[in-house]
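Below, in structure tokens: the form predicted alone, a single chain.
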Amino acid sequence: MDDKLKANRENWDERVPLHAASSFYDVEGFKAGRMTLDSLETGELGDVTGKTLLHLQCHFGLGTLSWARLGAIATGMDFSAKGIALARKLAEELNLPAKFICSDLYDLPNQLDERFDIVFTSYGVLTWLPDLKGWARVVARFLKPGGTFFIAEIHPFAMTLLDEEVTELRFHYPYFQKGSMRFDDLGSYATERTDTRNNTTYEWMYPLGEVVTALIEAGLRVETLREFPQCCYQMLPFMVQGEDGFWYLPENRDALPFTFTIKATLPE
């Protein structure tokens, strides 16, 4: 693992207990039966009962465990040992049939020898990947012929916007970013706590066209590509929450894309 990915893993290891204690993740609510999957994530996959599902970059497993609650035979993976340890603890405590693997995403083919009906990933995952084409090949590797890949993700156009201490839309980051960007931010999207030690992270930006092309080149057939004006969290401080739980611009709410989804299949 190179130094950038190592720094990211150390940062995510430190985030795990902070996120687990945050209202953003509401672990106690989840234990009481709350599902973490939204309508975009569940809408196109339909009934998953009895289907095998691999959740890439699962953090500490709430999404994976939600799929298990819906009847999937779920497996989650993440590169954070602390995240996977907590996921396993929650699965045991809640008696949910899900298993978890700690692995670097690109090394997963050396750690897992299965194929799945569904490969799933969502929200804030692509930005942590230094090799988009390698990621797409991993997705294809773990799909059964005829299997389905689904991603719900923050739209790369929205990622160009400055998201701190602003009262209006302000473009800040390039859409066609080459190479990694370094951040030295305290806290995270889920907590404002600043008593952390490993605050340096490295992120990568990918235009939507590159994401689609990487999947196609890996052998997948893209069935749907959808764009939406809502976000799964309050990405900008002036966004307002709708009755559906998503966050929107306060005016001209349909003006910009904040989320996209892709559904693709591996041809038989």
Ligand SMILES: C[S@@+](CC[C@H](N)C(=O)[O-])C[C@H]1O[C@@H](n2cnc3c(N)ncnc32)[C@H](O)[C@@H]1O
Second form
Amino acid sequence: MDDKLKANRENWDERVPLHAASSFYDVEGFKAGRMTLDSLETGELGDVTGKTLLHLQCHFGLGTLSWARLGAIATGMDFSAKGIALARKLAEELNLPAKFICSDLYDLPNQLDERFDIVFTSYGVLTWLPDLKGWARVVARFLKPGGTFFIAEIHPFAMTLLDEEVTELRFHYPYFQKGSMRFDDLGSYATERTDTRNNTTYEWMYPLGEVVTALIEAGLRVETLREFPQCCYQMLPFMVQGEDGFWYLPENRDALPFTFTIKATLPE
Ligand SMILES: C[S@@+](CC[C@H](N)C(=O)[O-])C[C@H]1O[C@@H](n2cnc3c(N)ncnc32)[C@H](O)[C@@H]1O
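Based on the form predicted alone presented above, generate the structure block for the form predicted in complex with this ligand.
Every component of the complex follows; first up is the chain already shown.
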């Protein structure tokens, strides 16, 4: 694993206990039955009862365990050993039949020899990946012929606006950013804590066209590509929460895209 991914993994390992204690992830609410998947994540997959589902980059498993609660035979994977250990602990405590694998995404084909009805991934995943085409090949590798891939992700256009301090809409990053960007931010989106030590991360930005093209080149057939003005979290400090729980721009809420979803299938 290269140094950038090692730095990212140390950062995510440190985030796990902070996130597990945060109101953002609300683990106690989850234990009491709260689902963490929102309507954009679940909407297009329909009834998953009895279907095998691989969840890529599952963090500490709340999404994967939510799929298990919905009846899927779920497997979660993530490269954070702390995240996977906590996911396994939660699965055992809640008696949910999900499996978890600790692996770098690109090494998963060496760790897992299985194909799934559904490969799923969501929110804040692509930015951590140095090789988008390699990611798409991993997706294709784990789908059964006729299987479905689904992603719900922060829209890359919205990523150009991202800055925790902003008071108005302003471009910060180019949409067509090449190569990695280094950040040294304290804490994370889910915690007020700033006493973190592994703060250096490396992230990548992928225009929407590159994401779709990578999936097509990996052999998938794209069925739907949708864009939405709502965001799963308060990405900009002046966004306001709607009655549906999503976050919107305060005025002219339909002005810009904050989320996209893609549904694709692997031809038989
Ligand atoms: C923002 S989380 C996404 C999970 C989900 N949306 C959530 O909020 O629980 C990103 C996840 O990607 C994982 N990750 C980053 N790079 C990875 C890699 N190369 N291989 C596997 N997992 C990776 C991190 O450990 C983290 O758990």
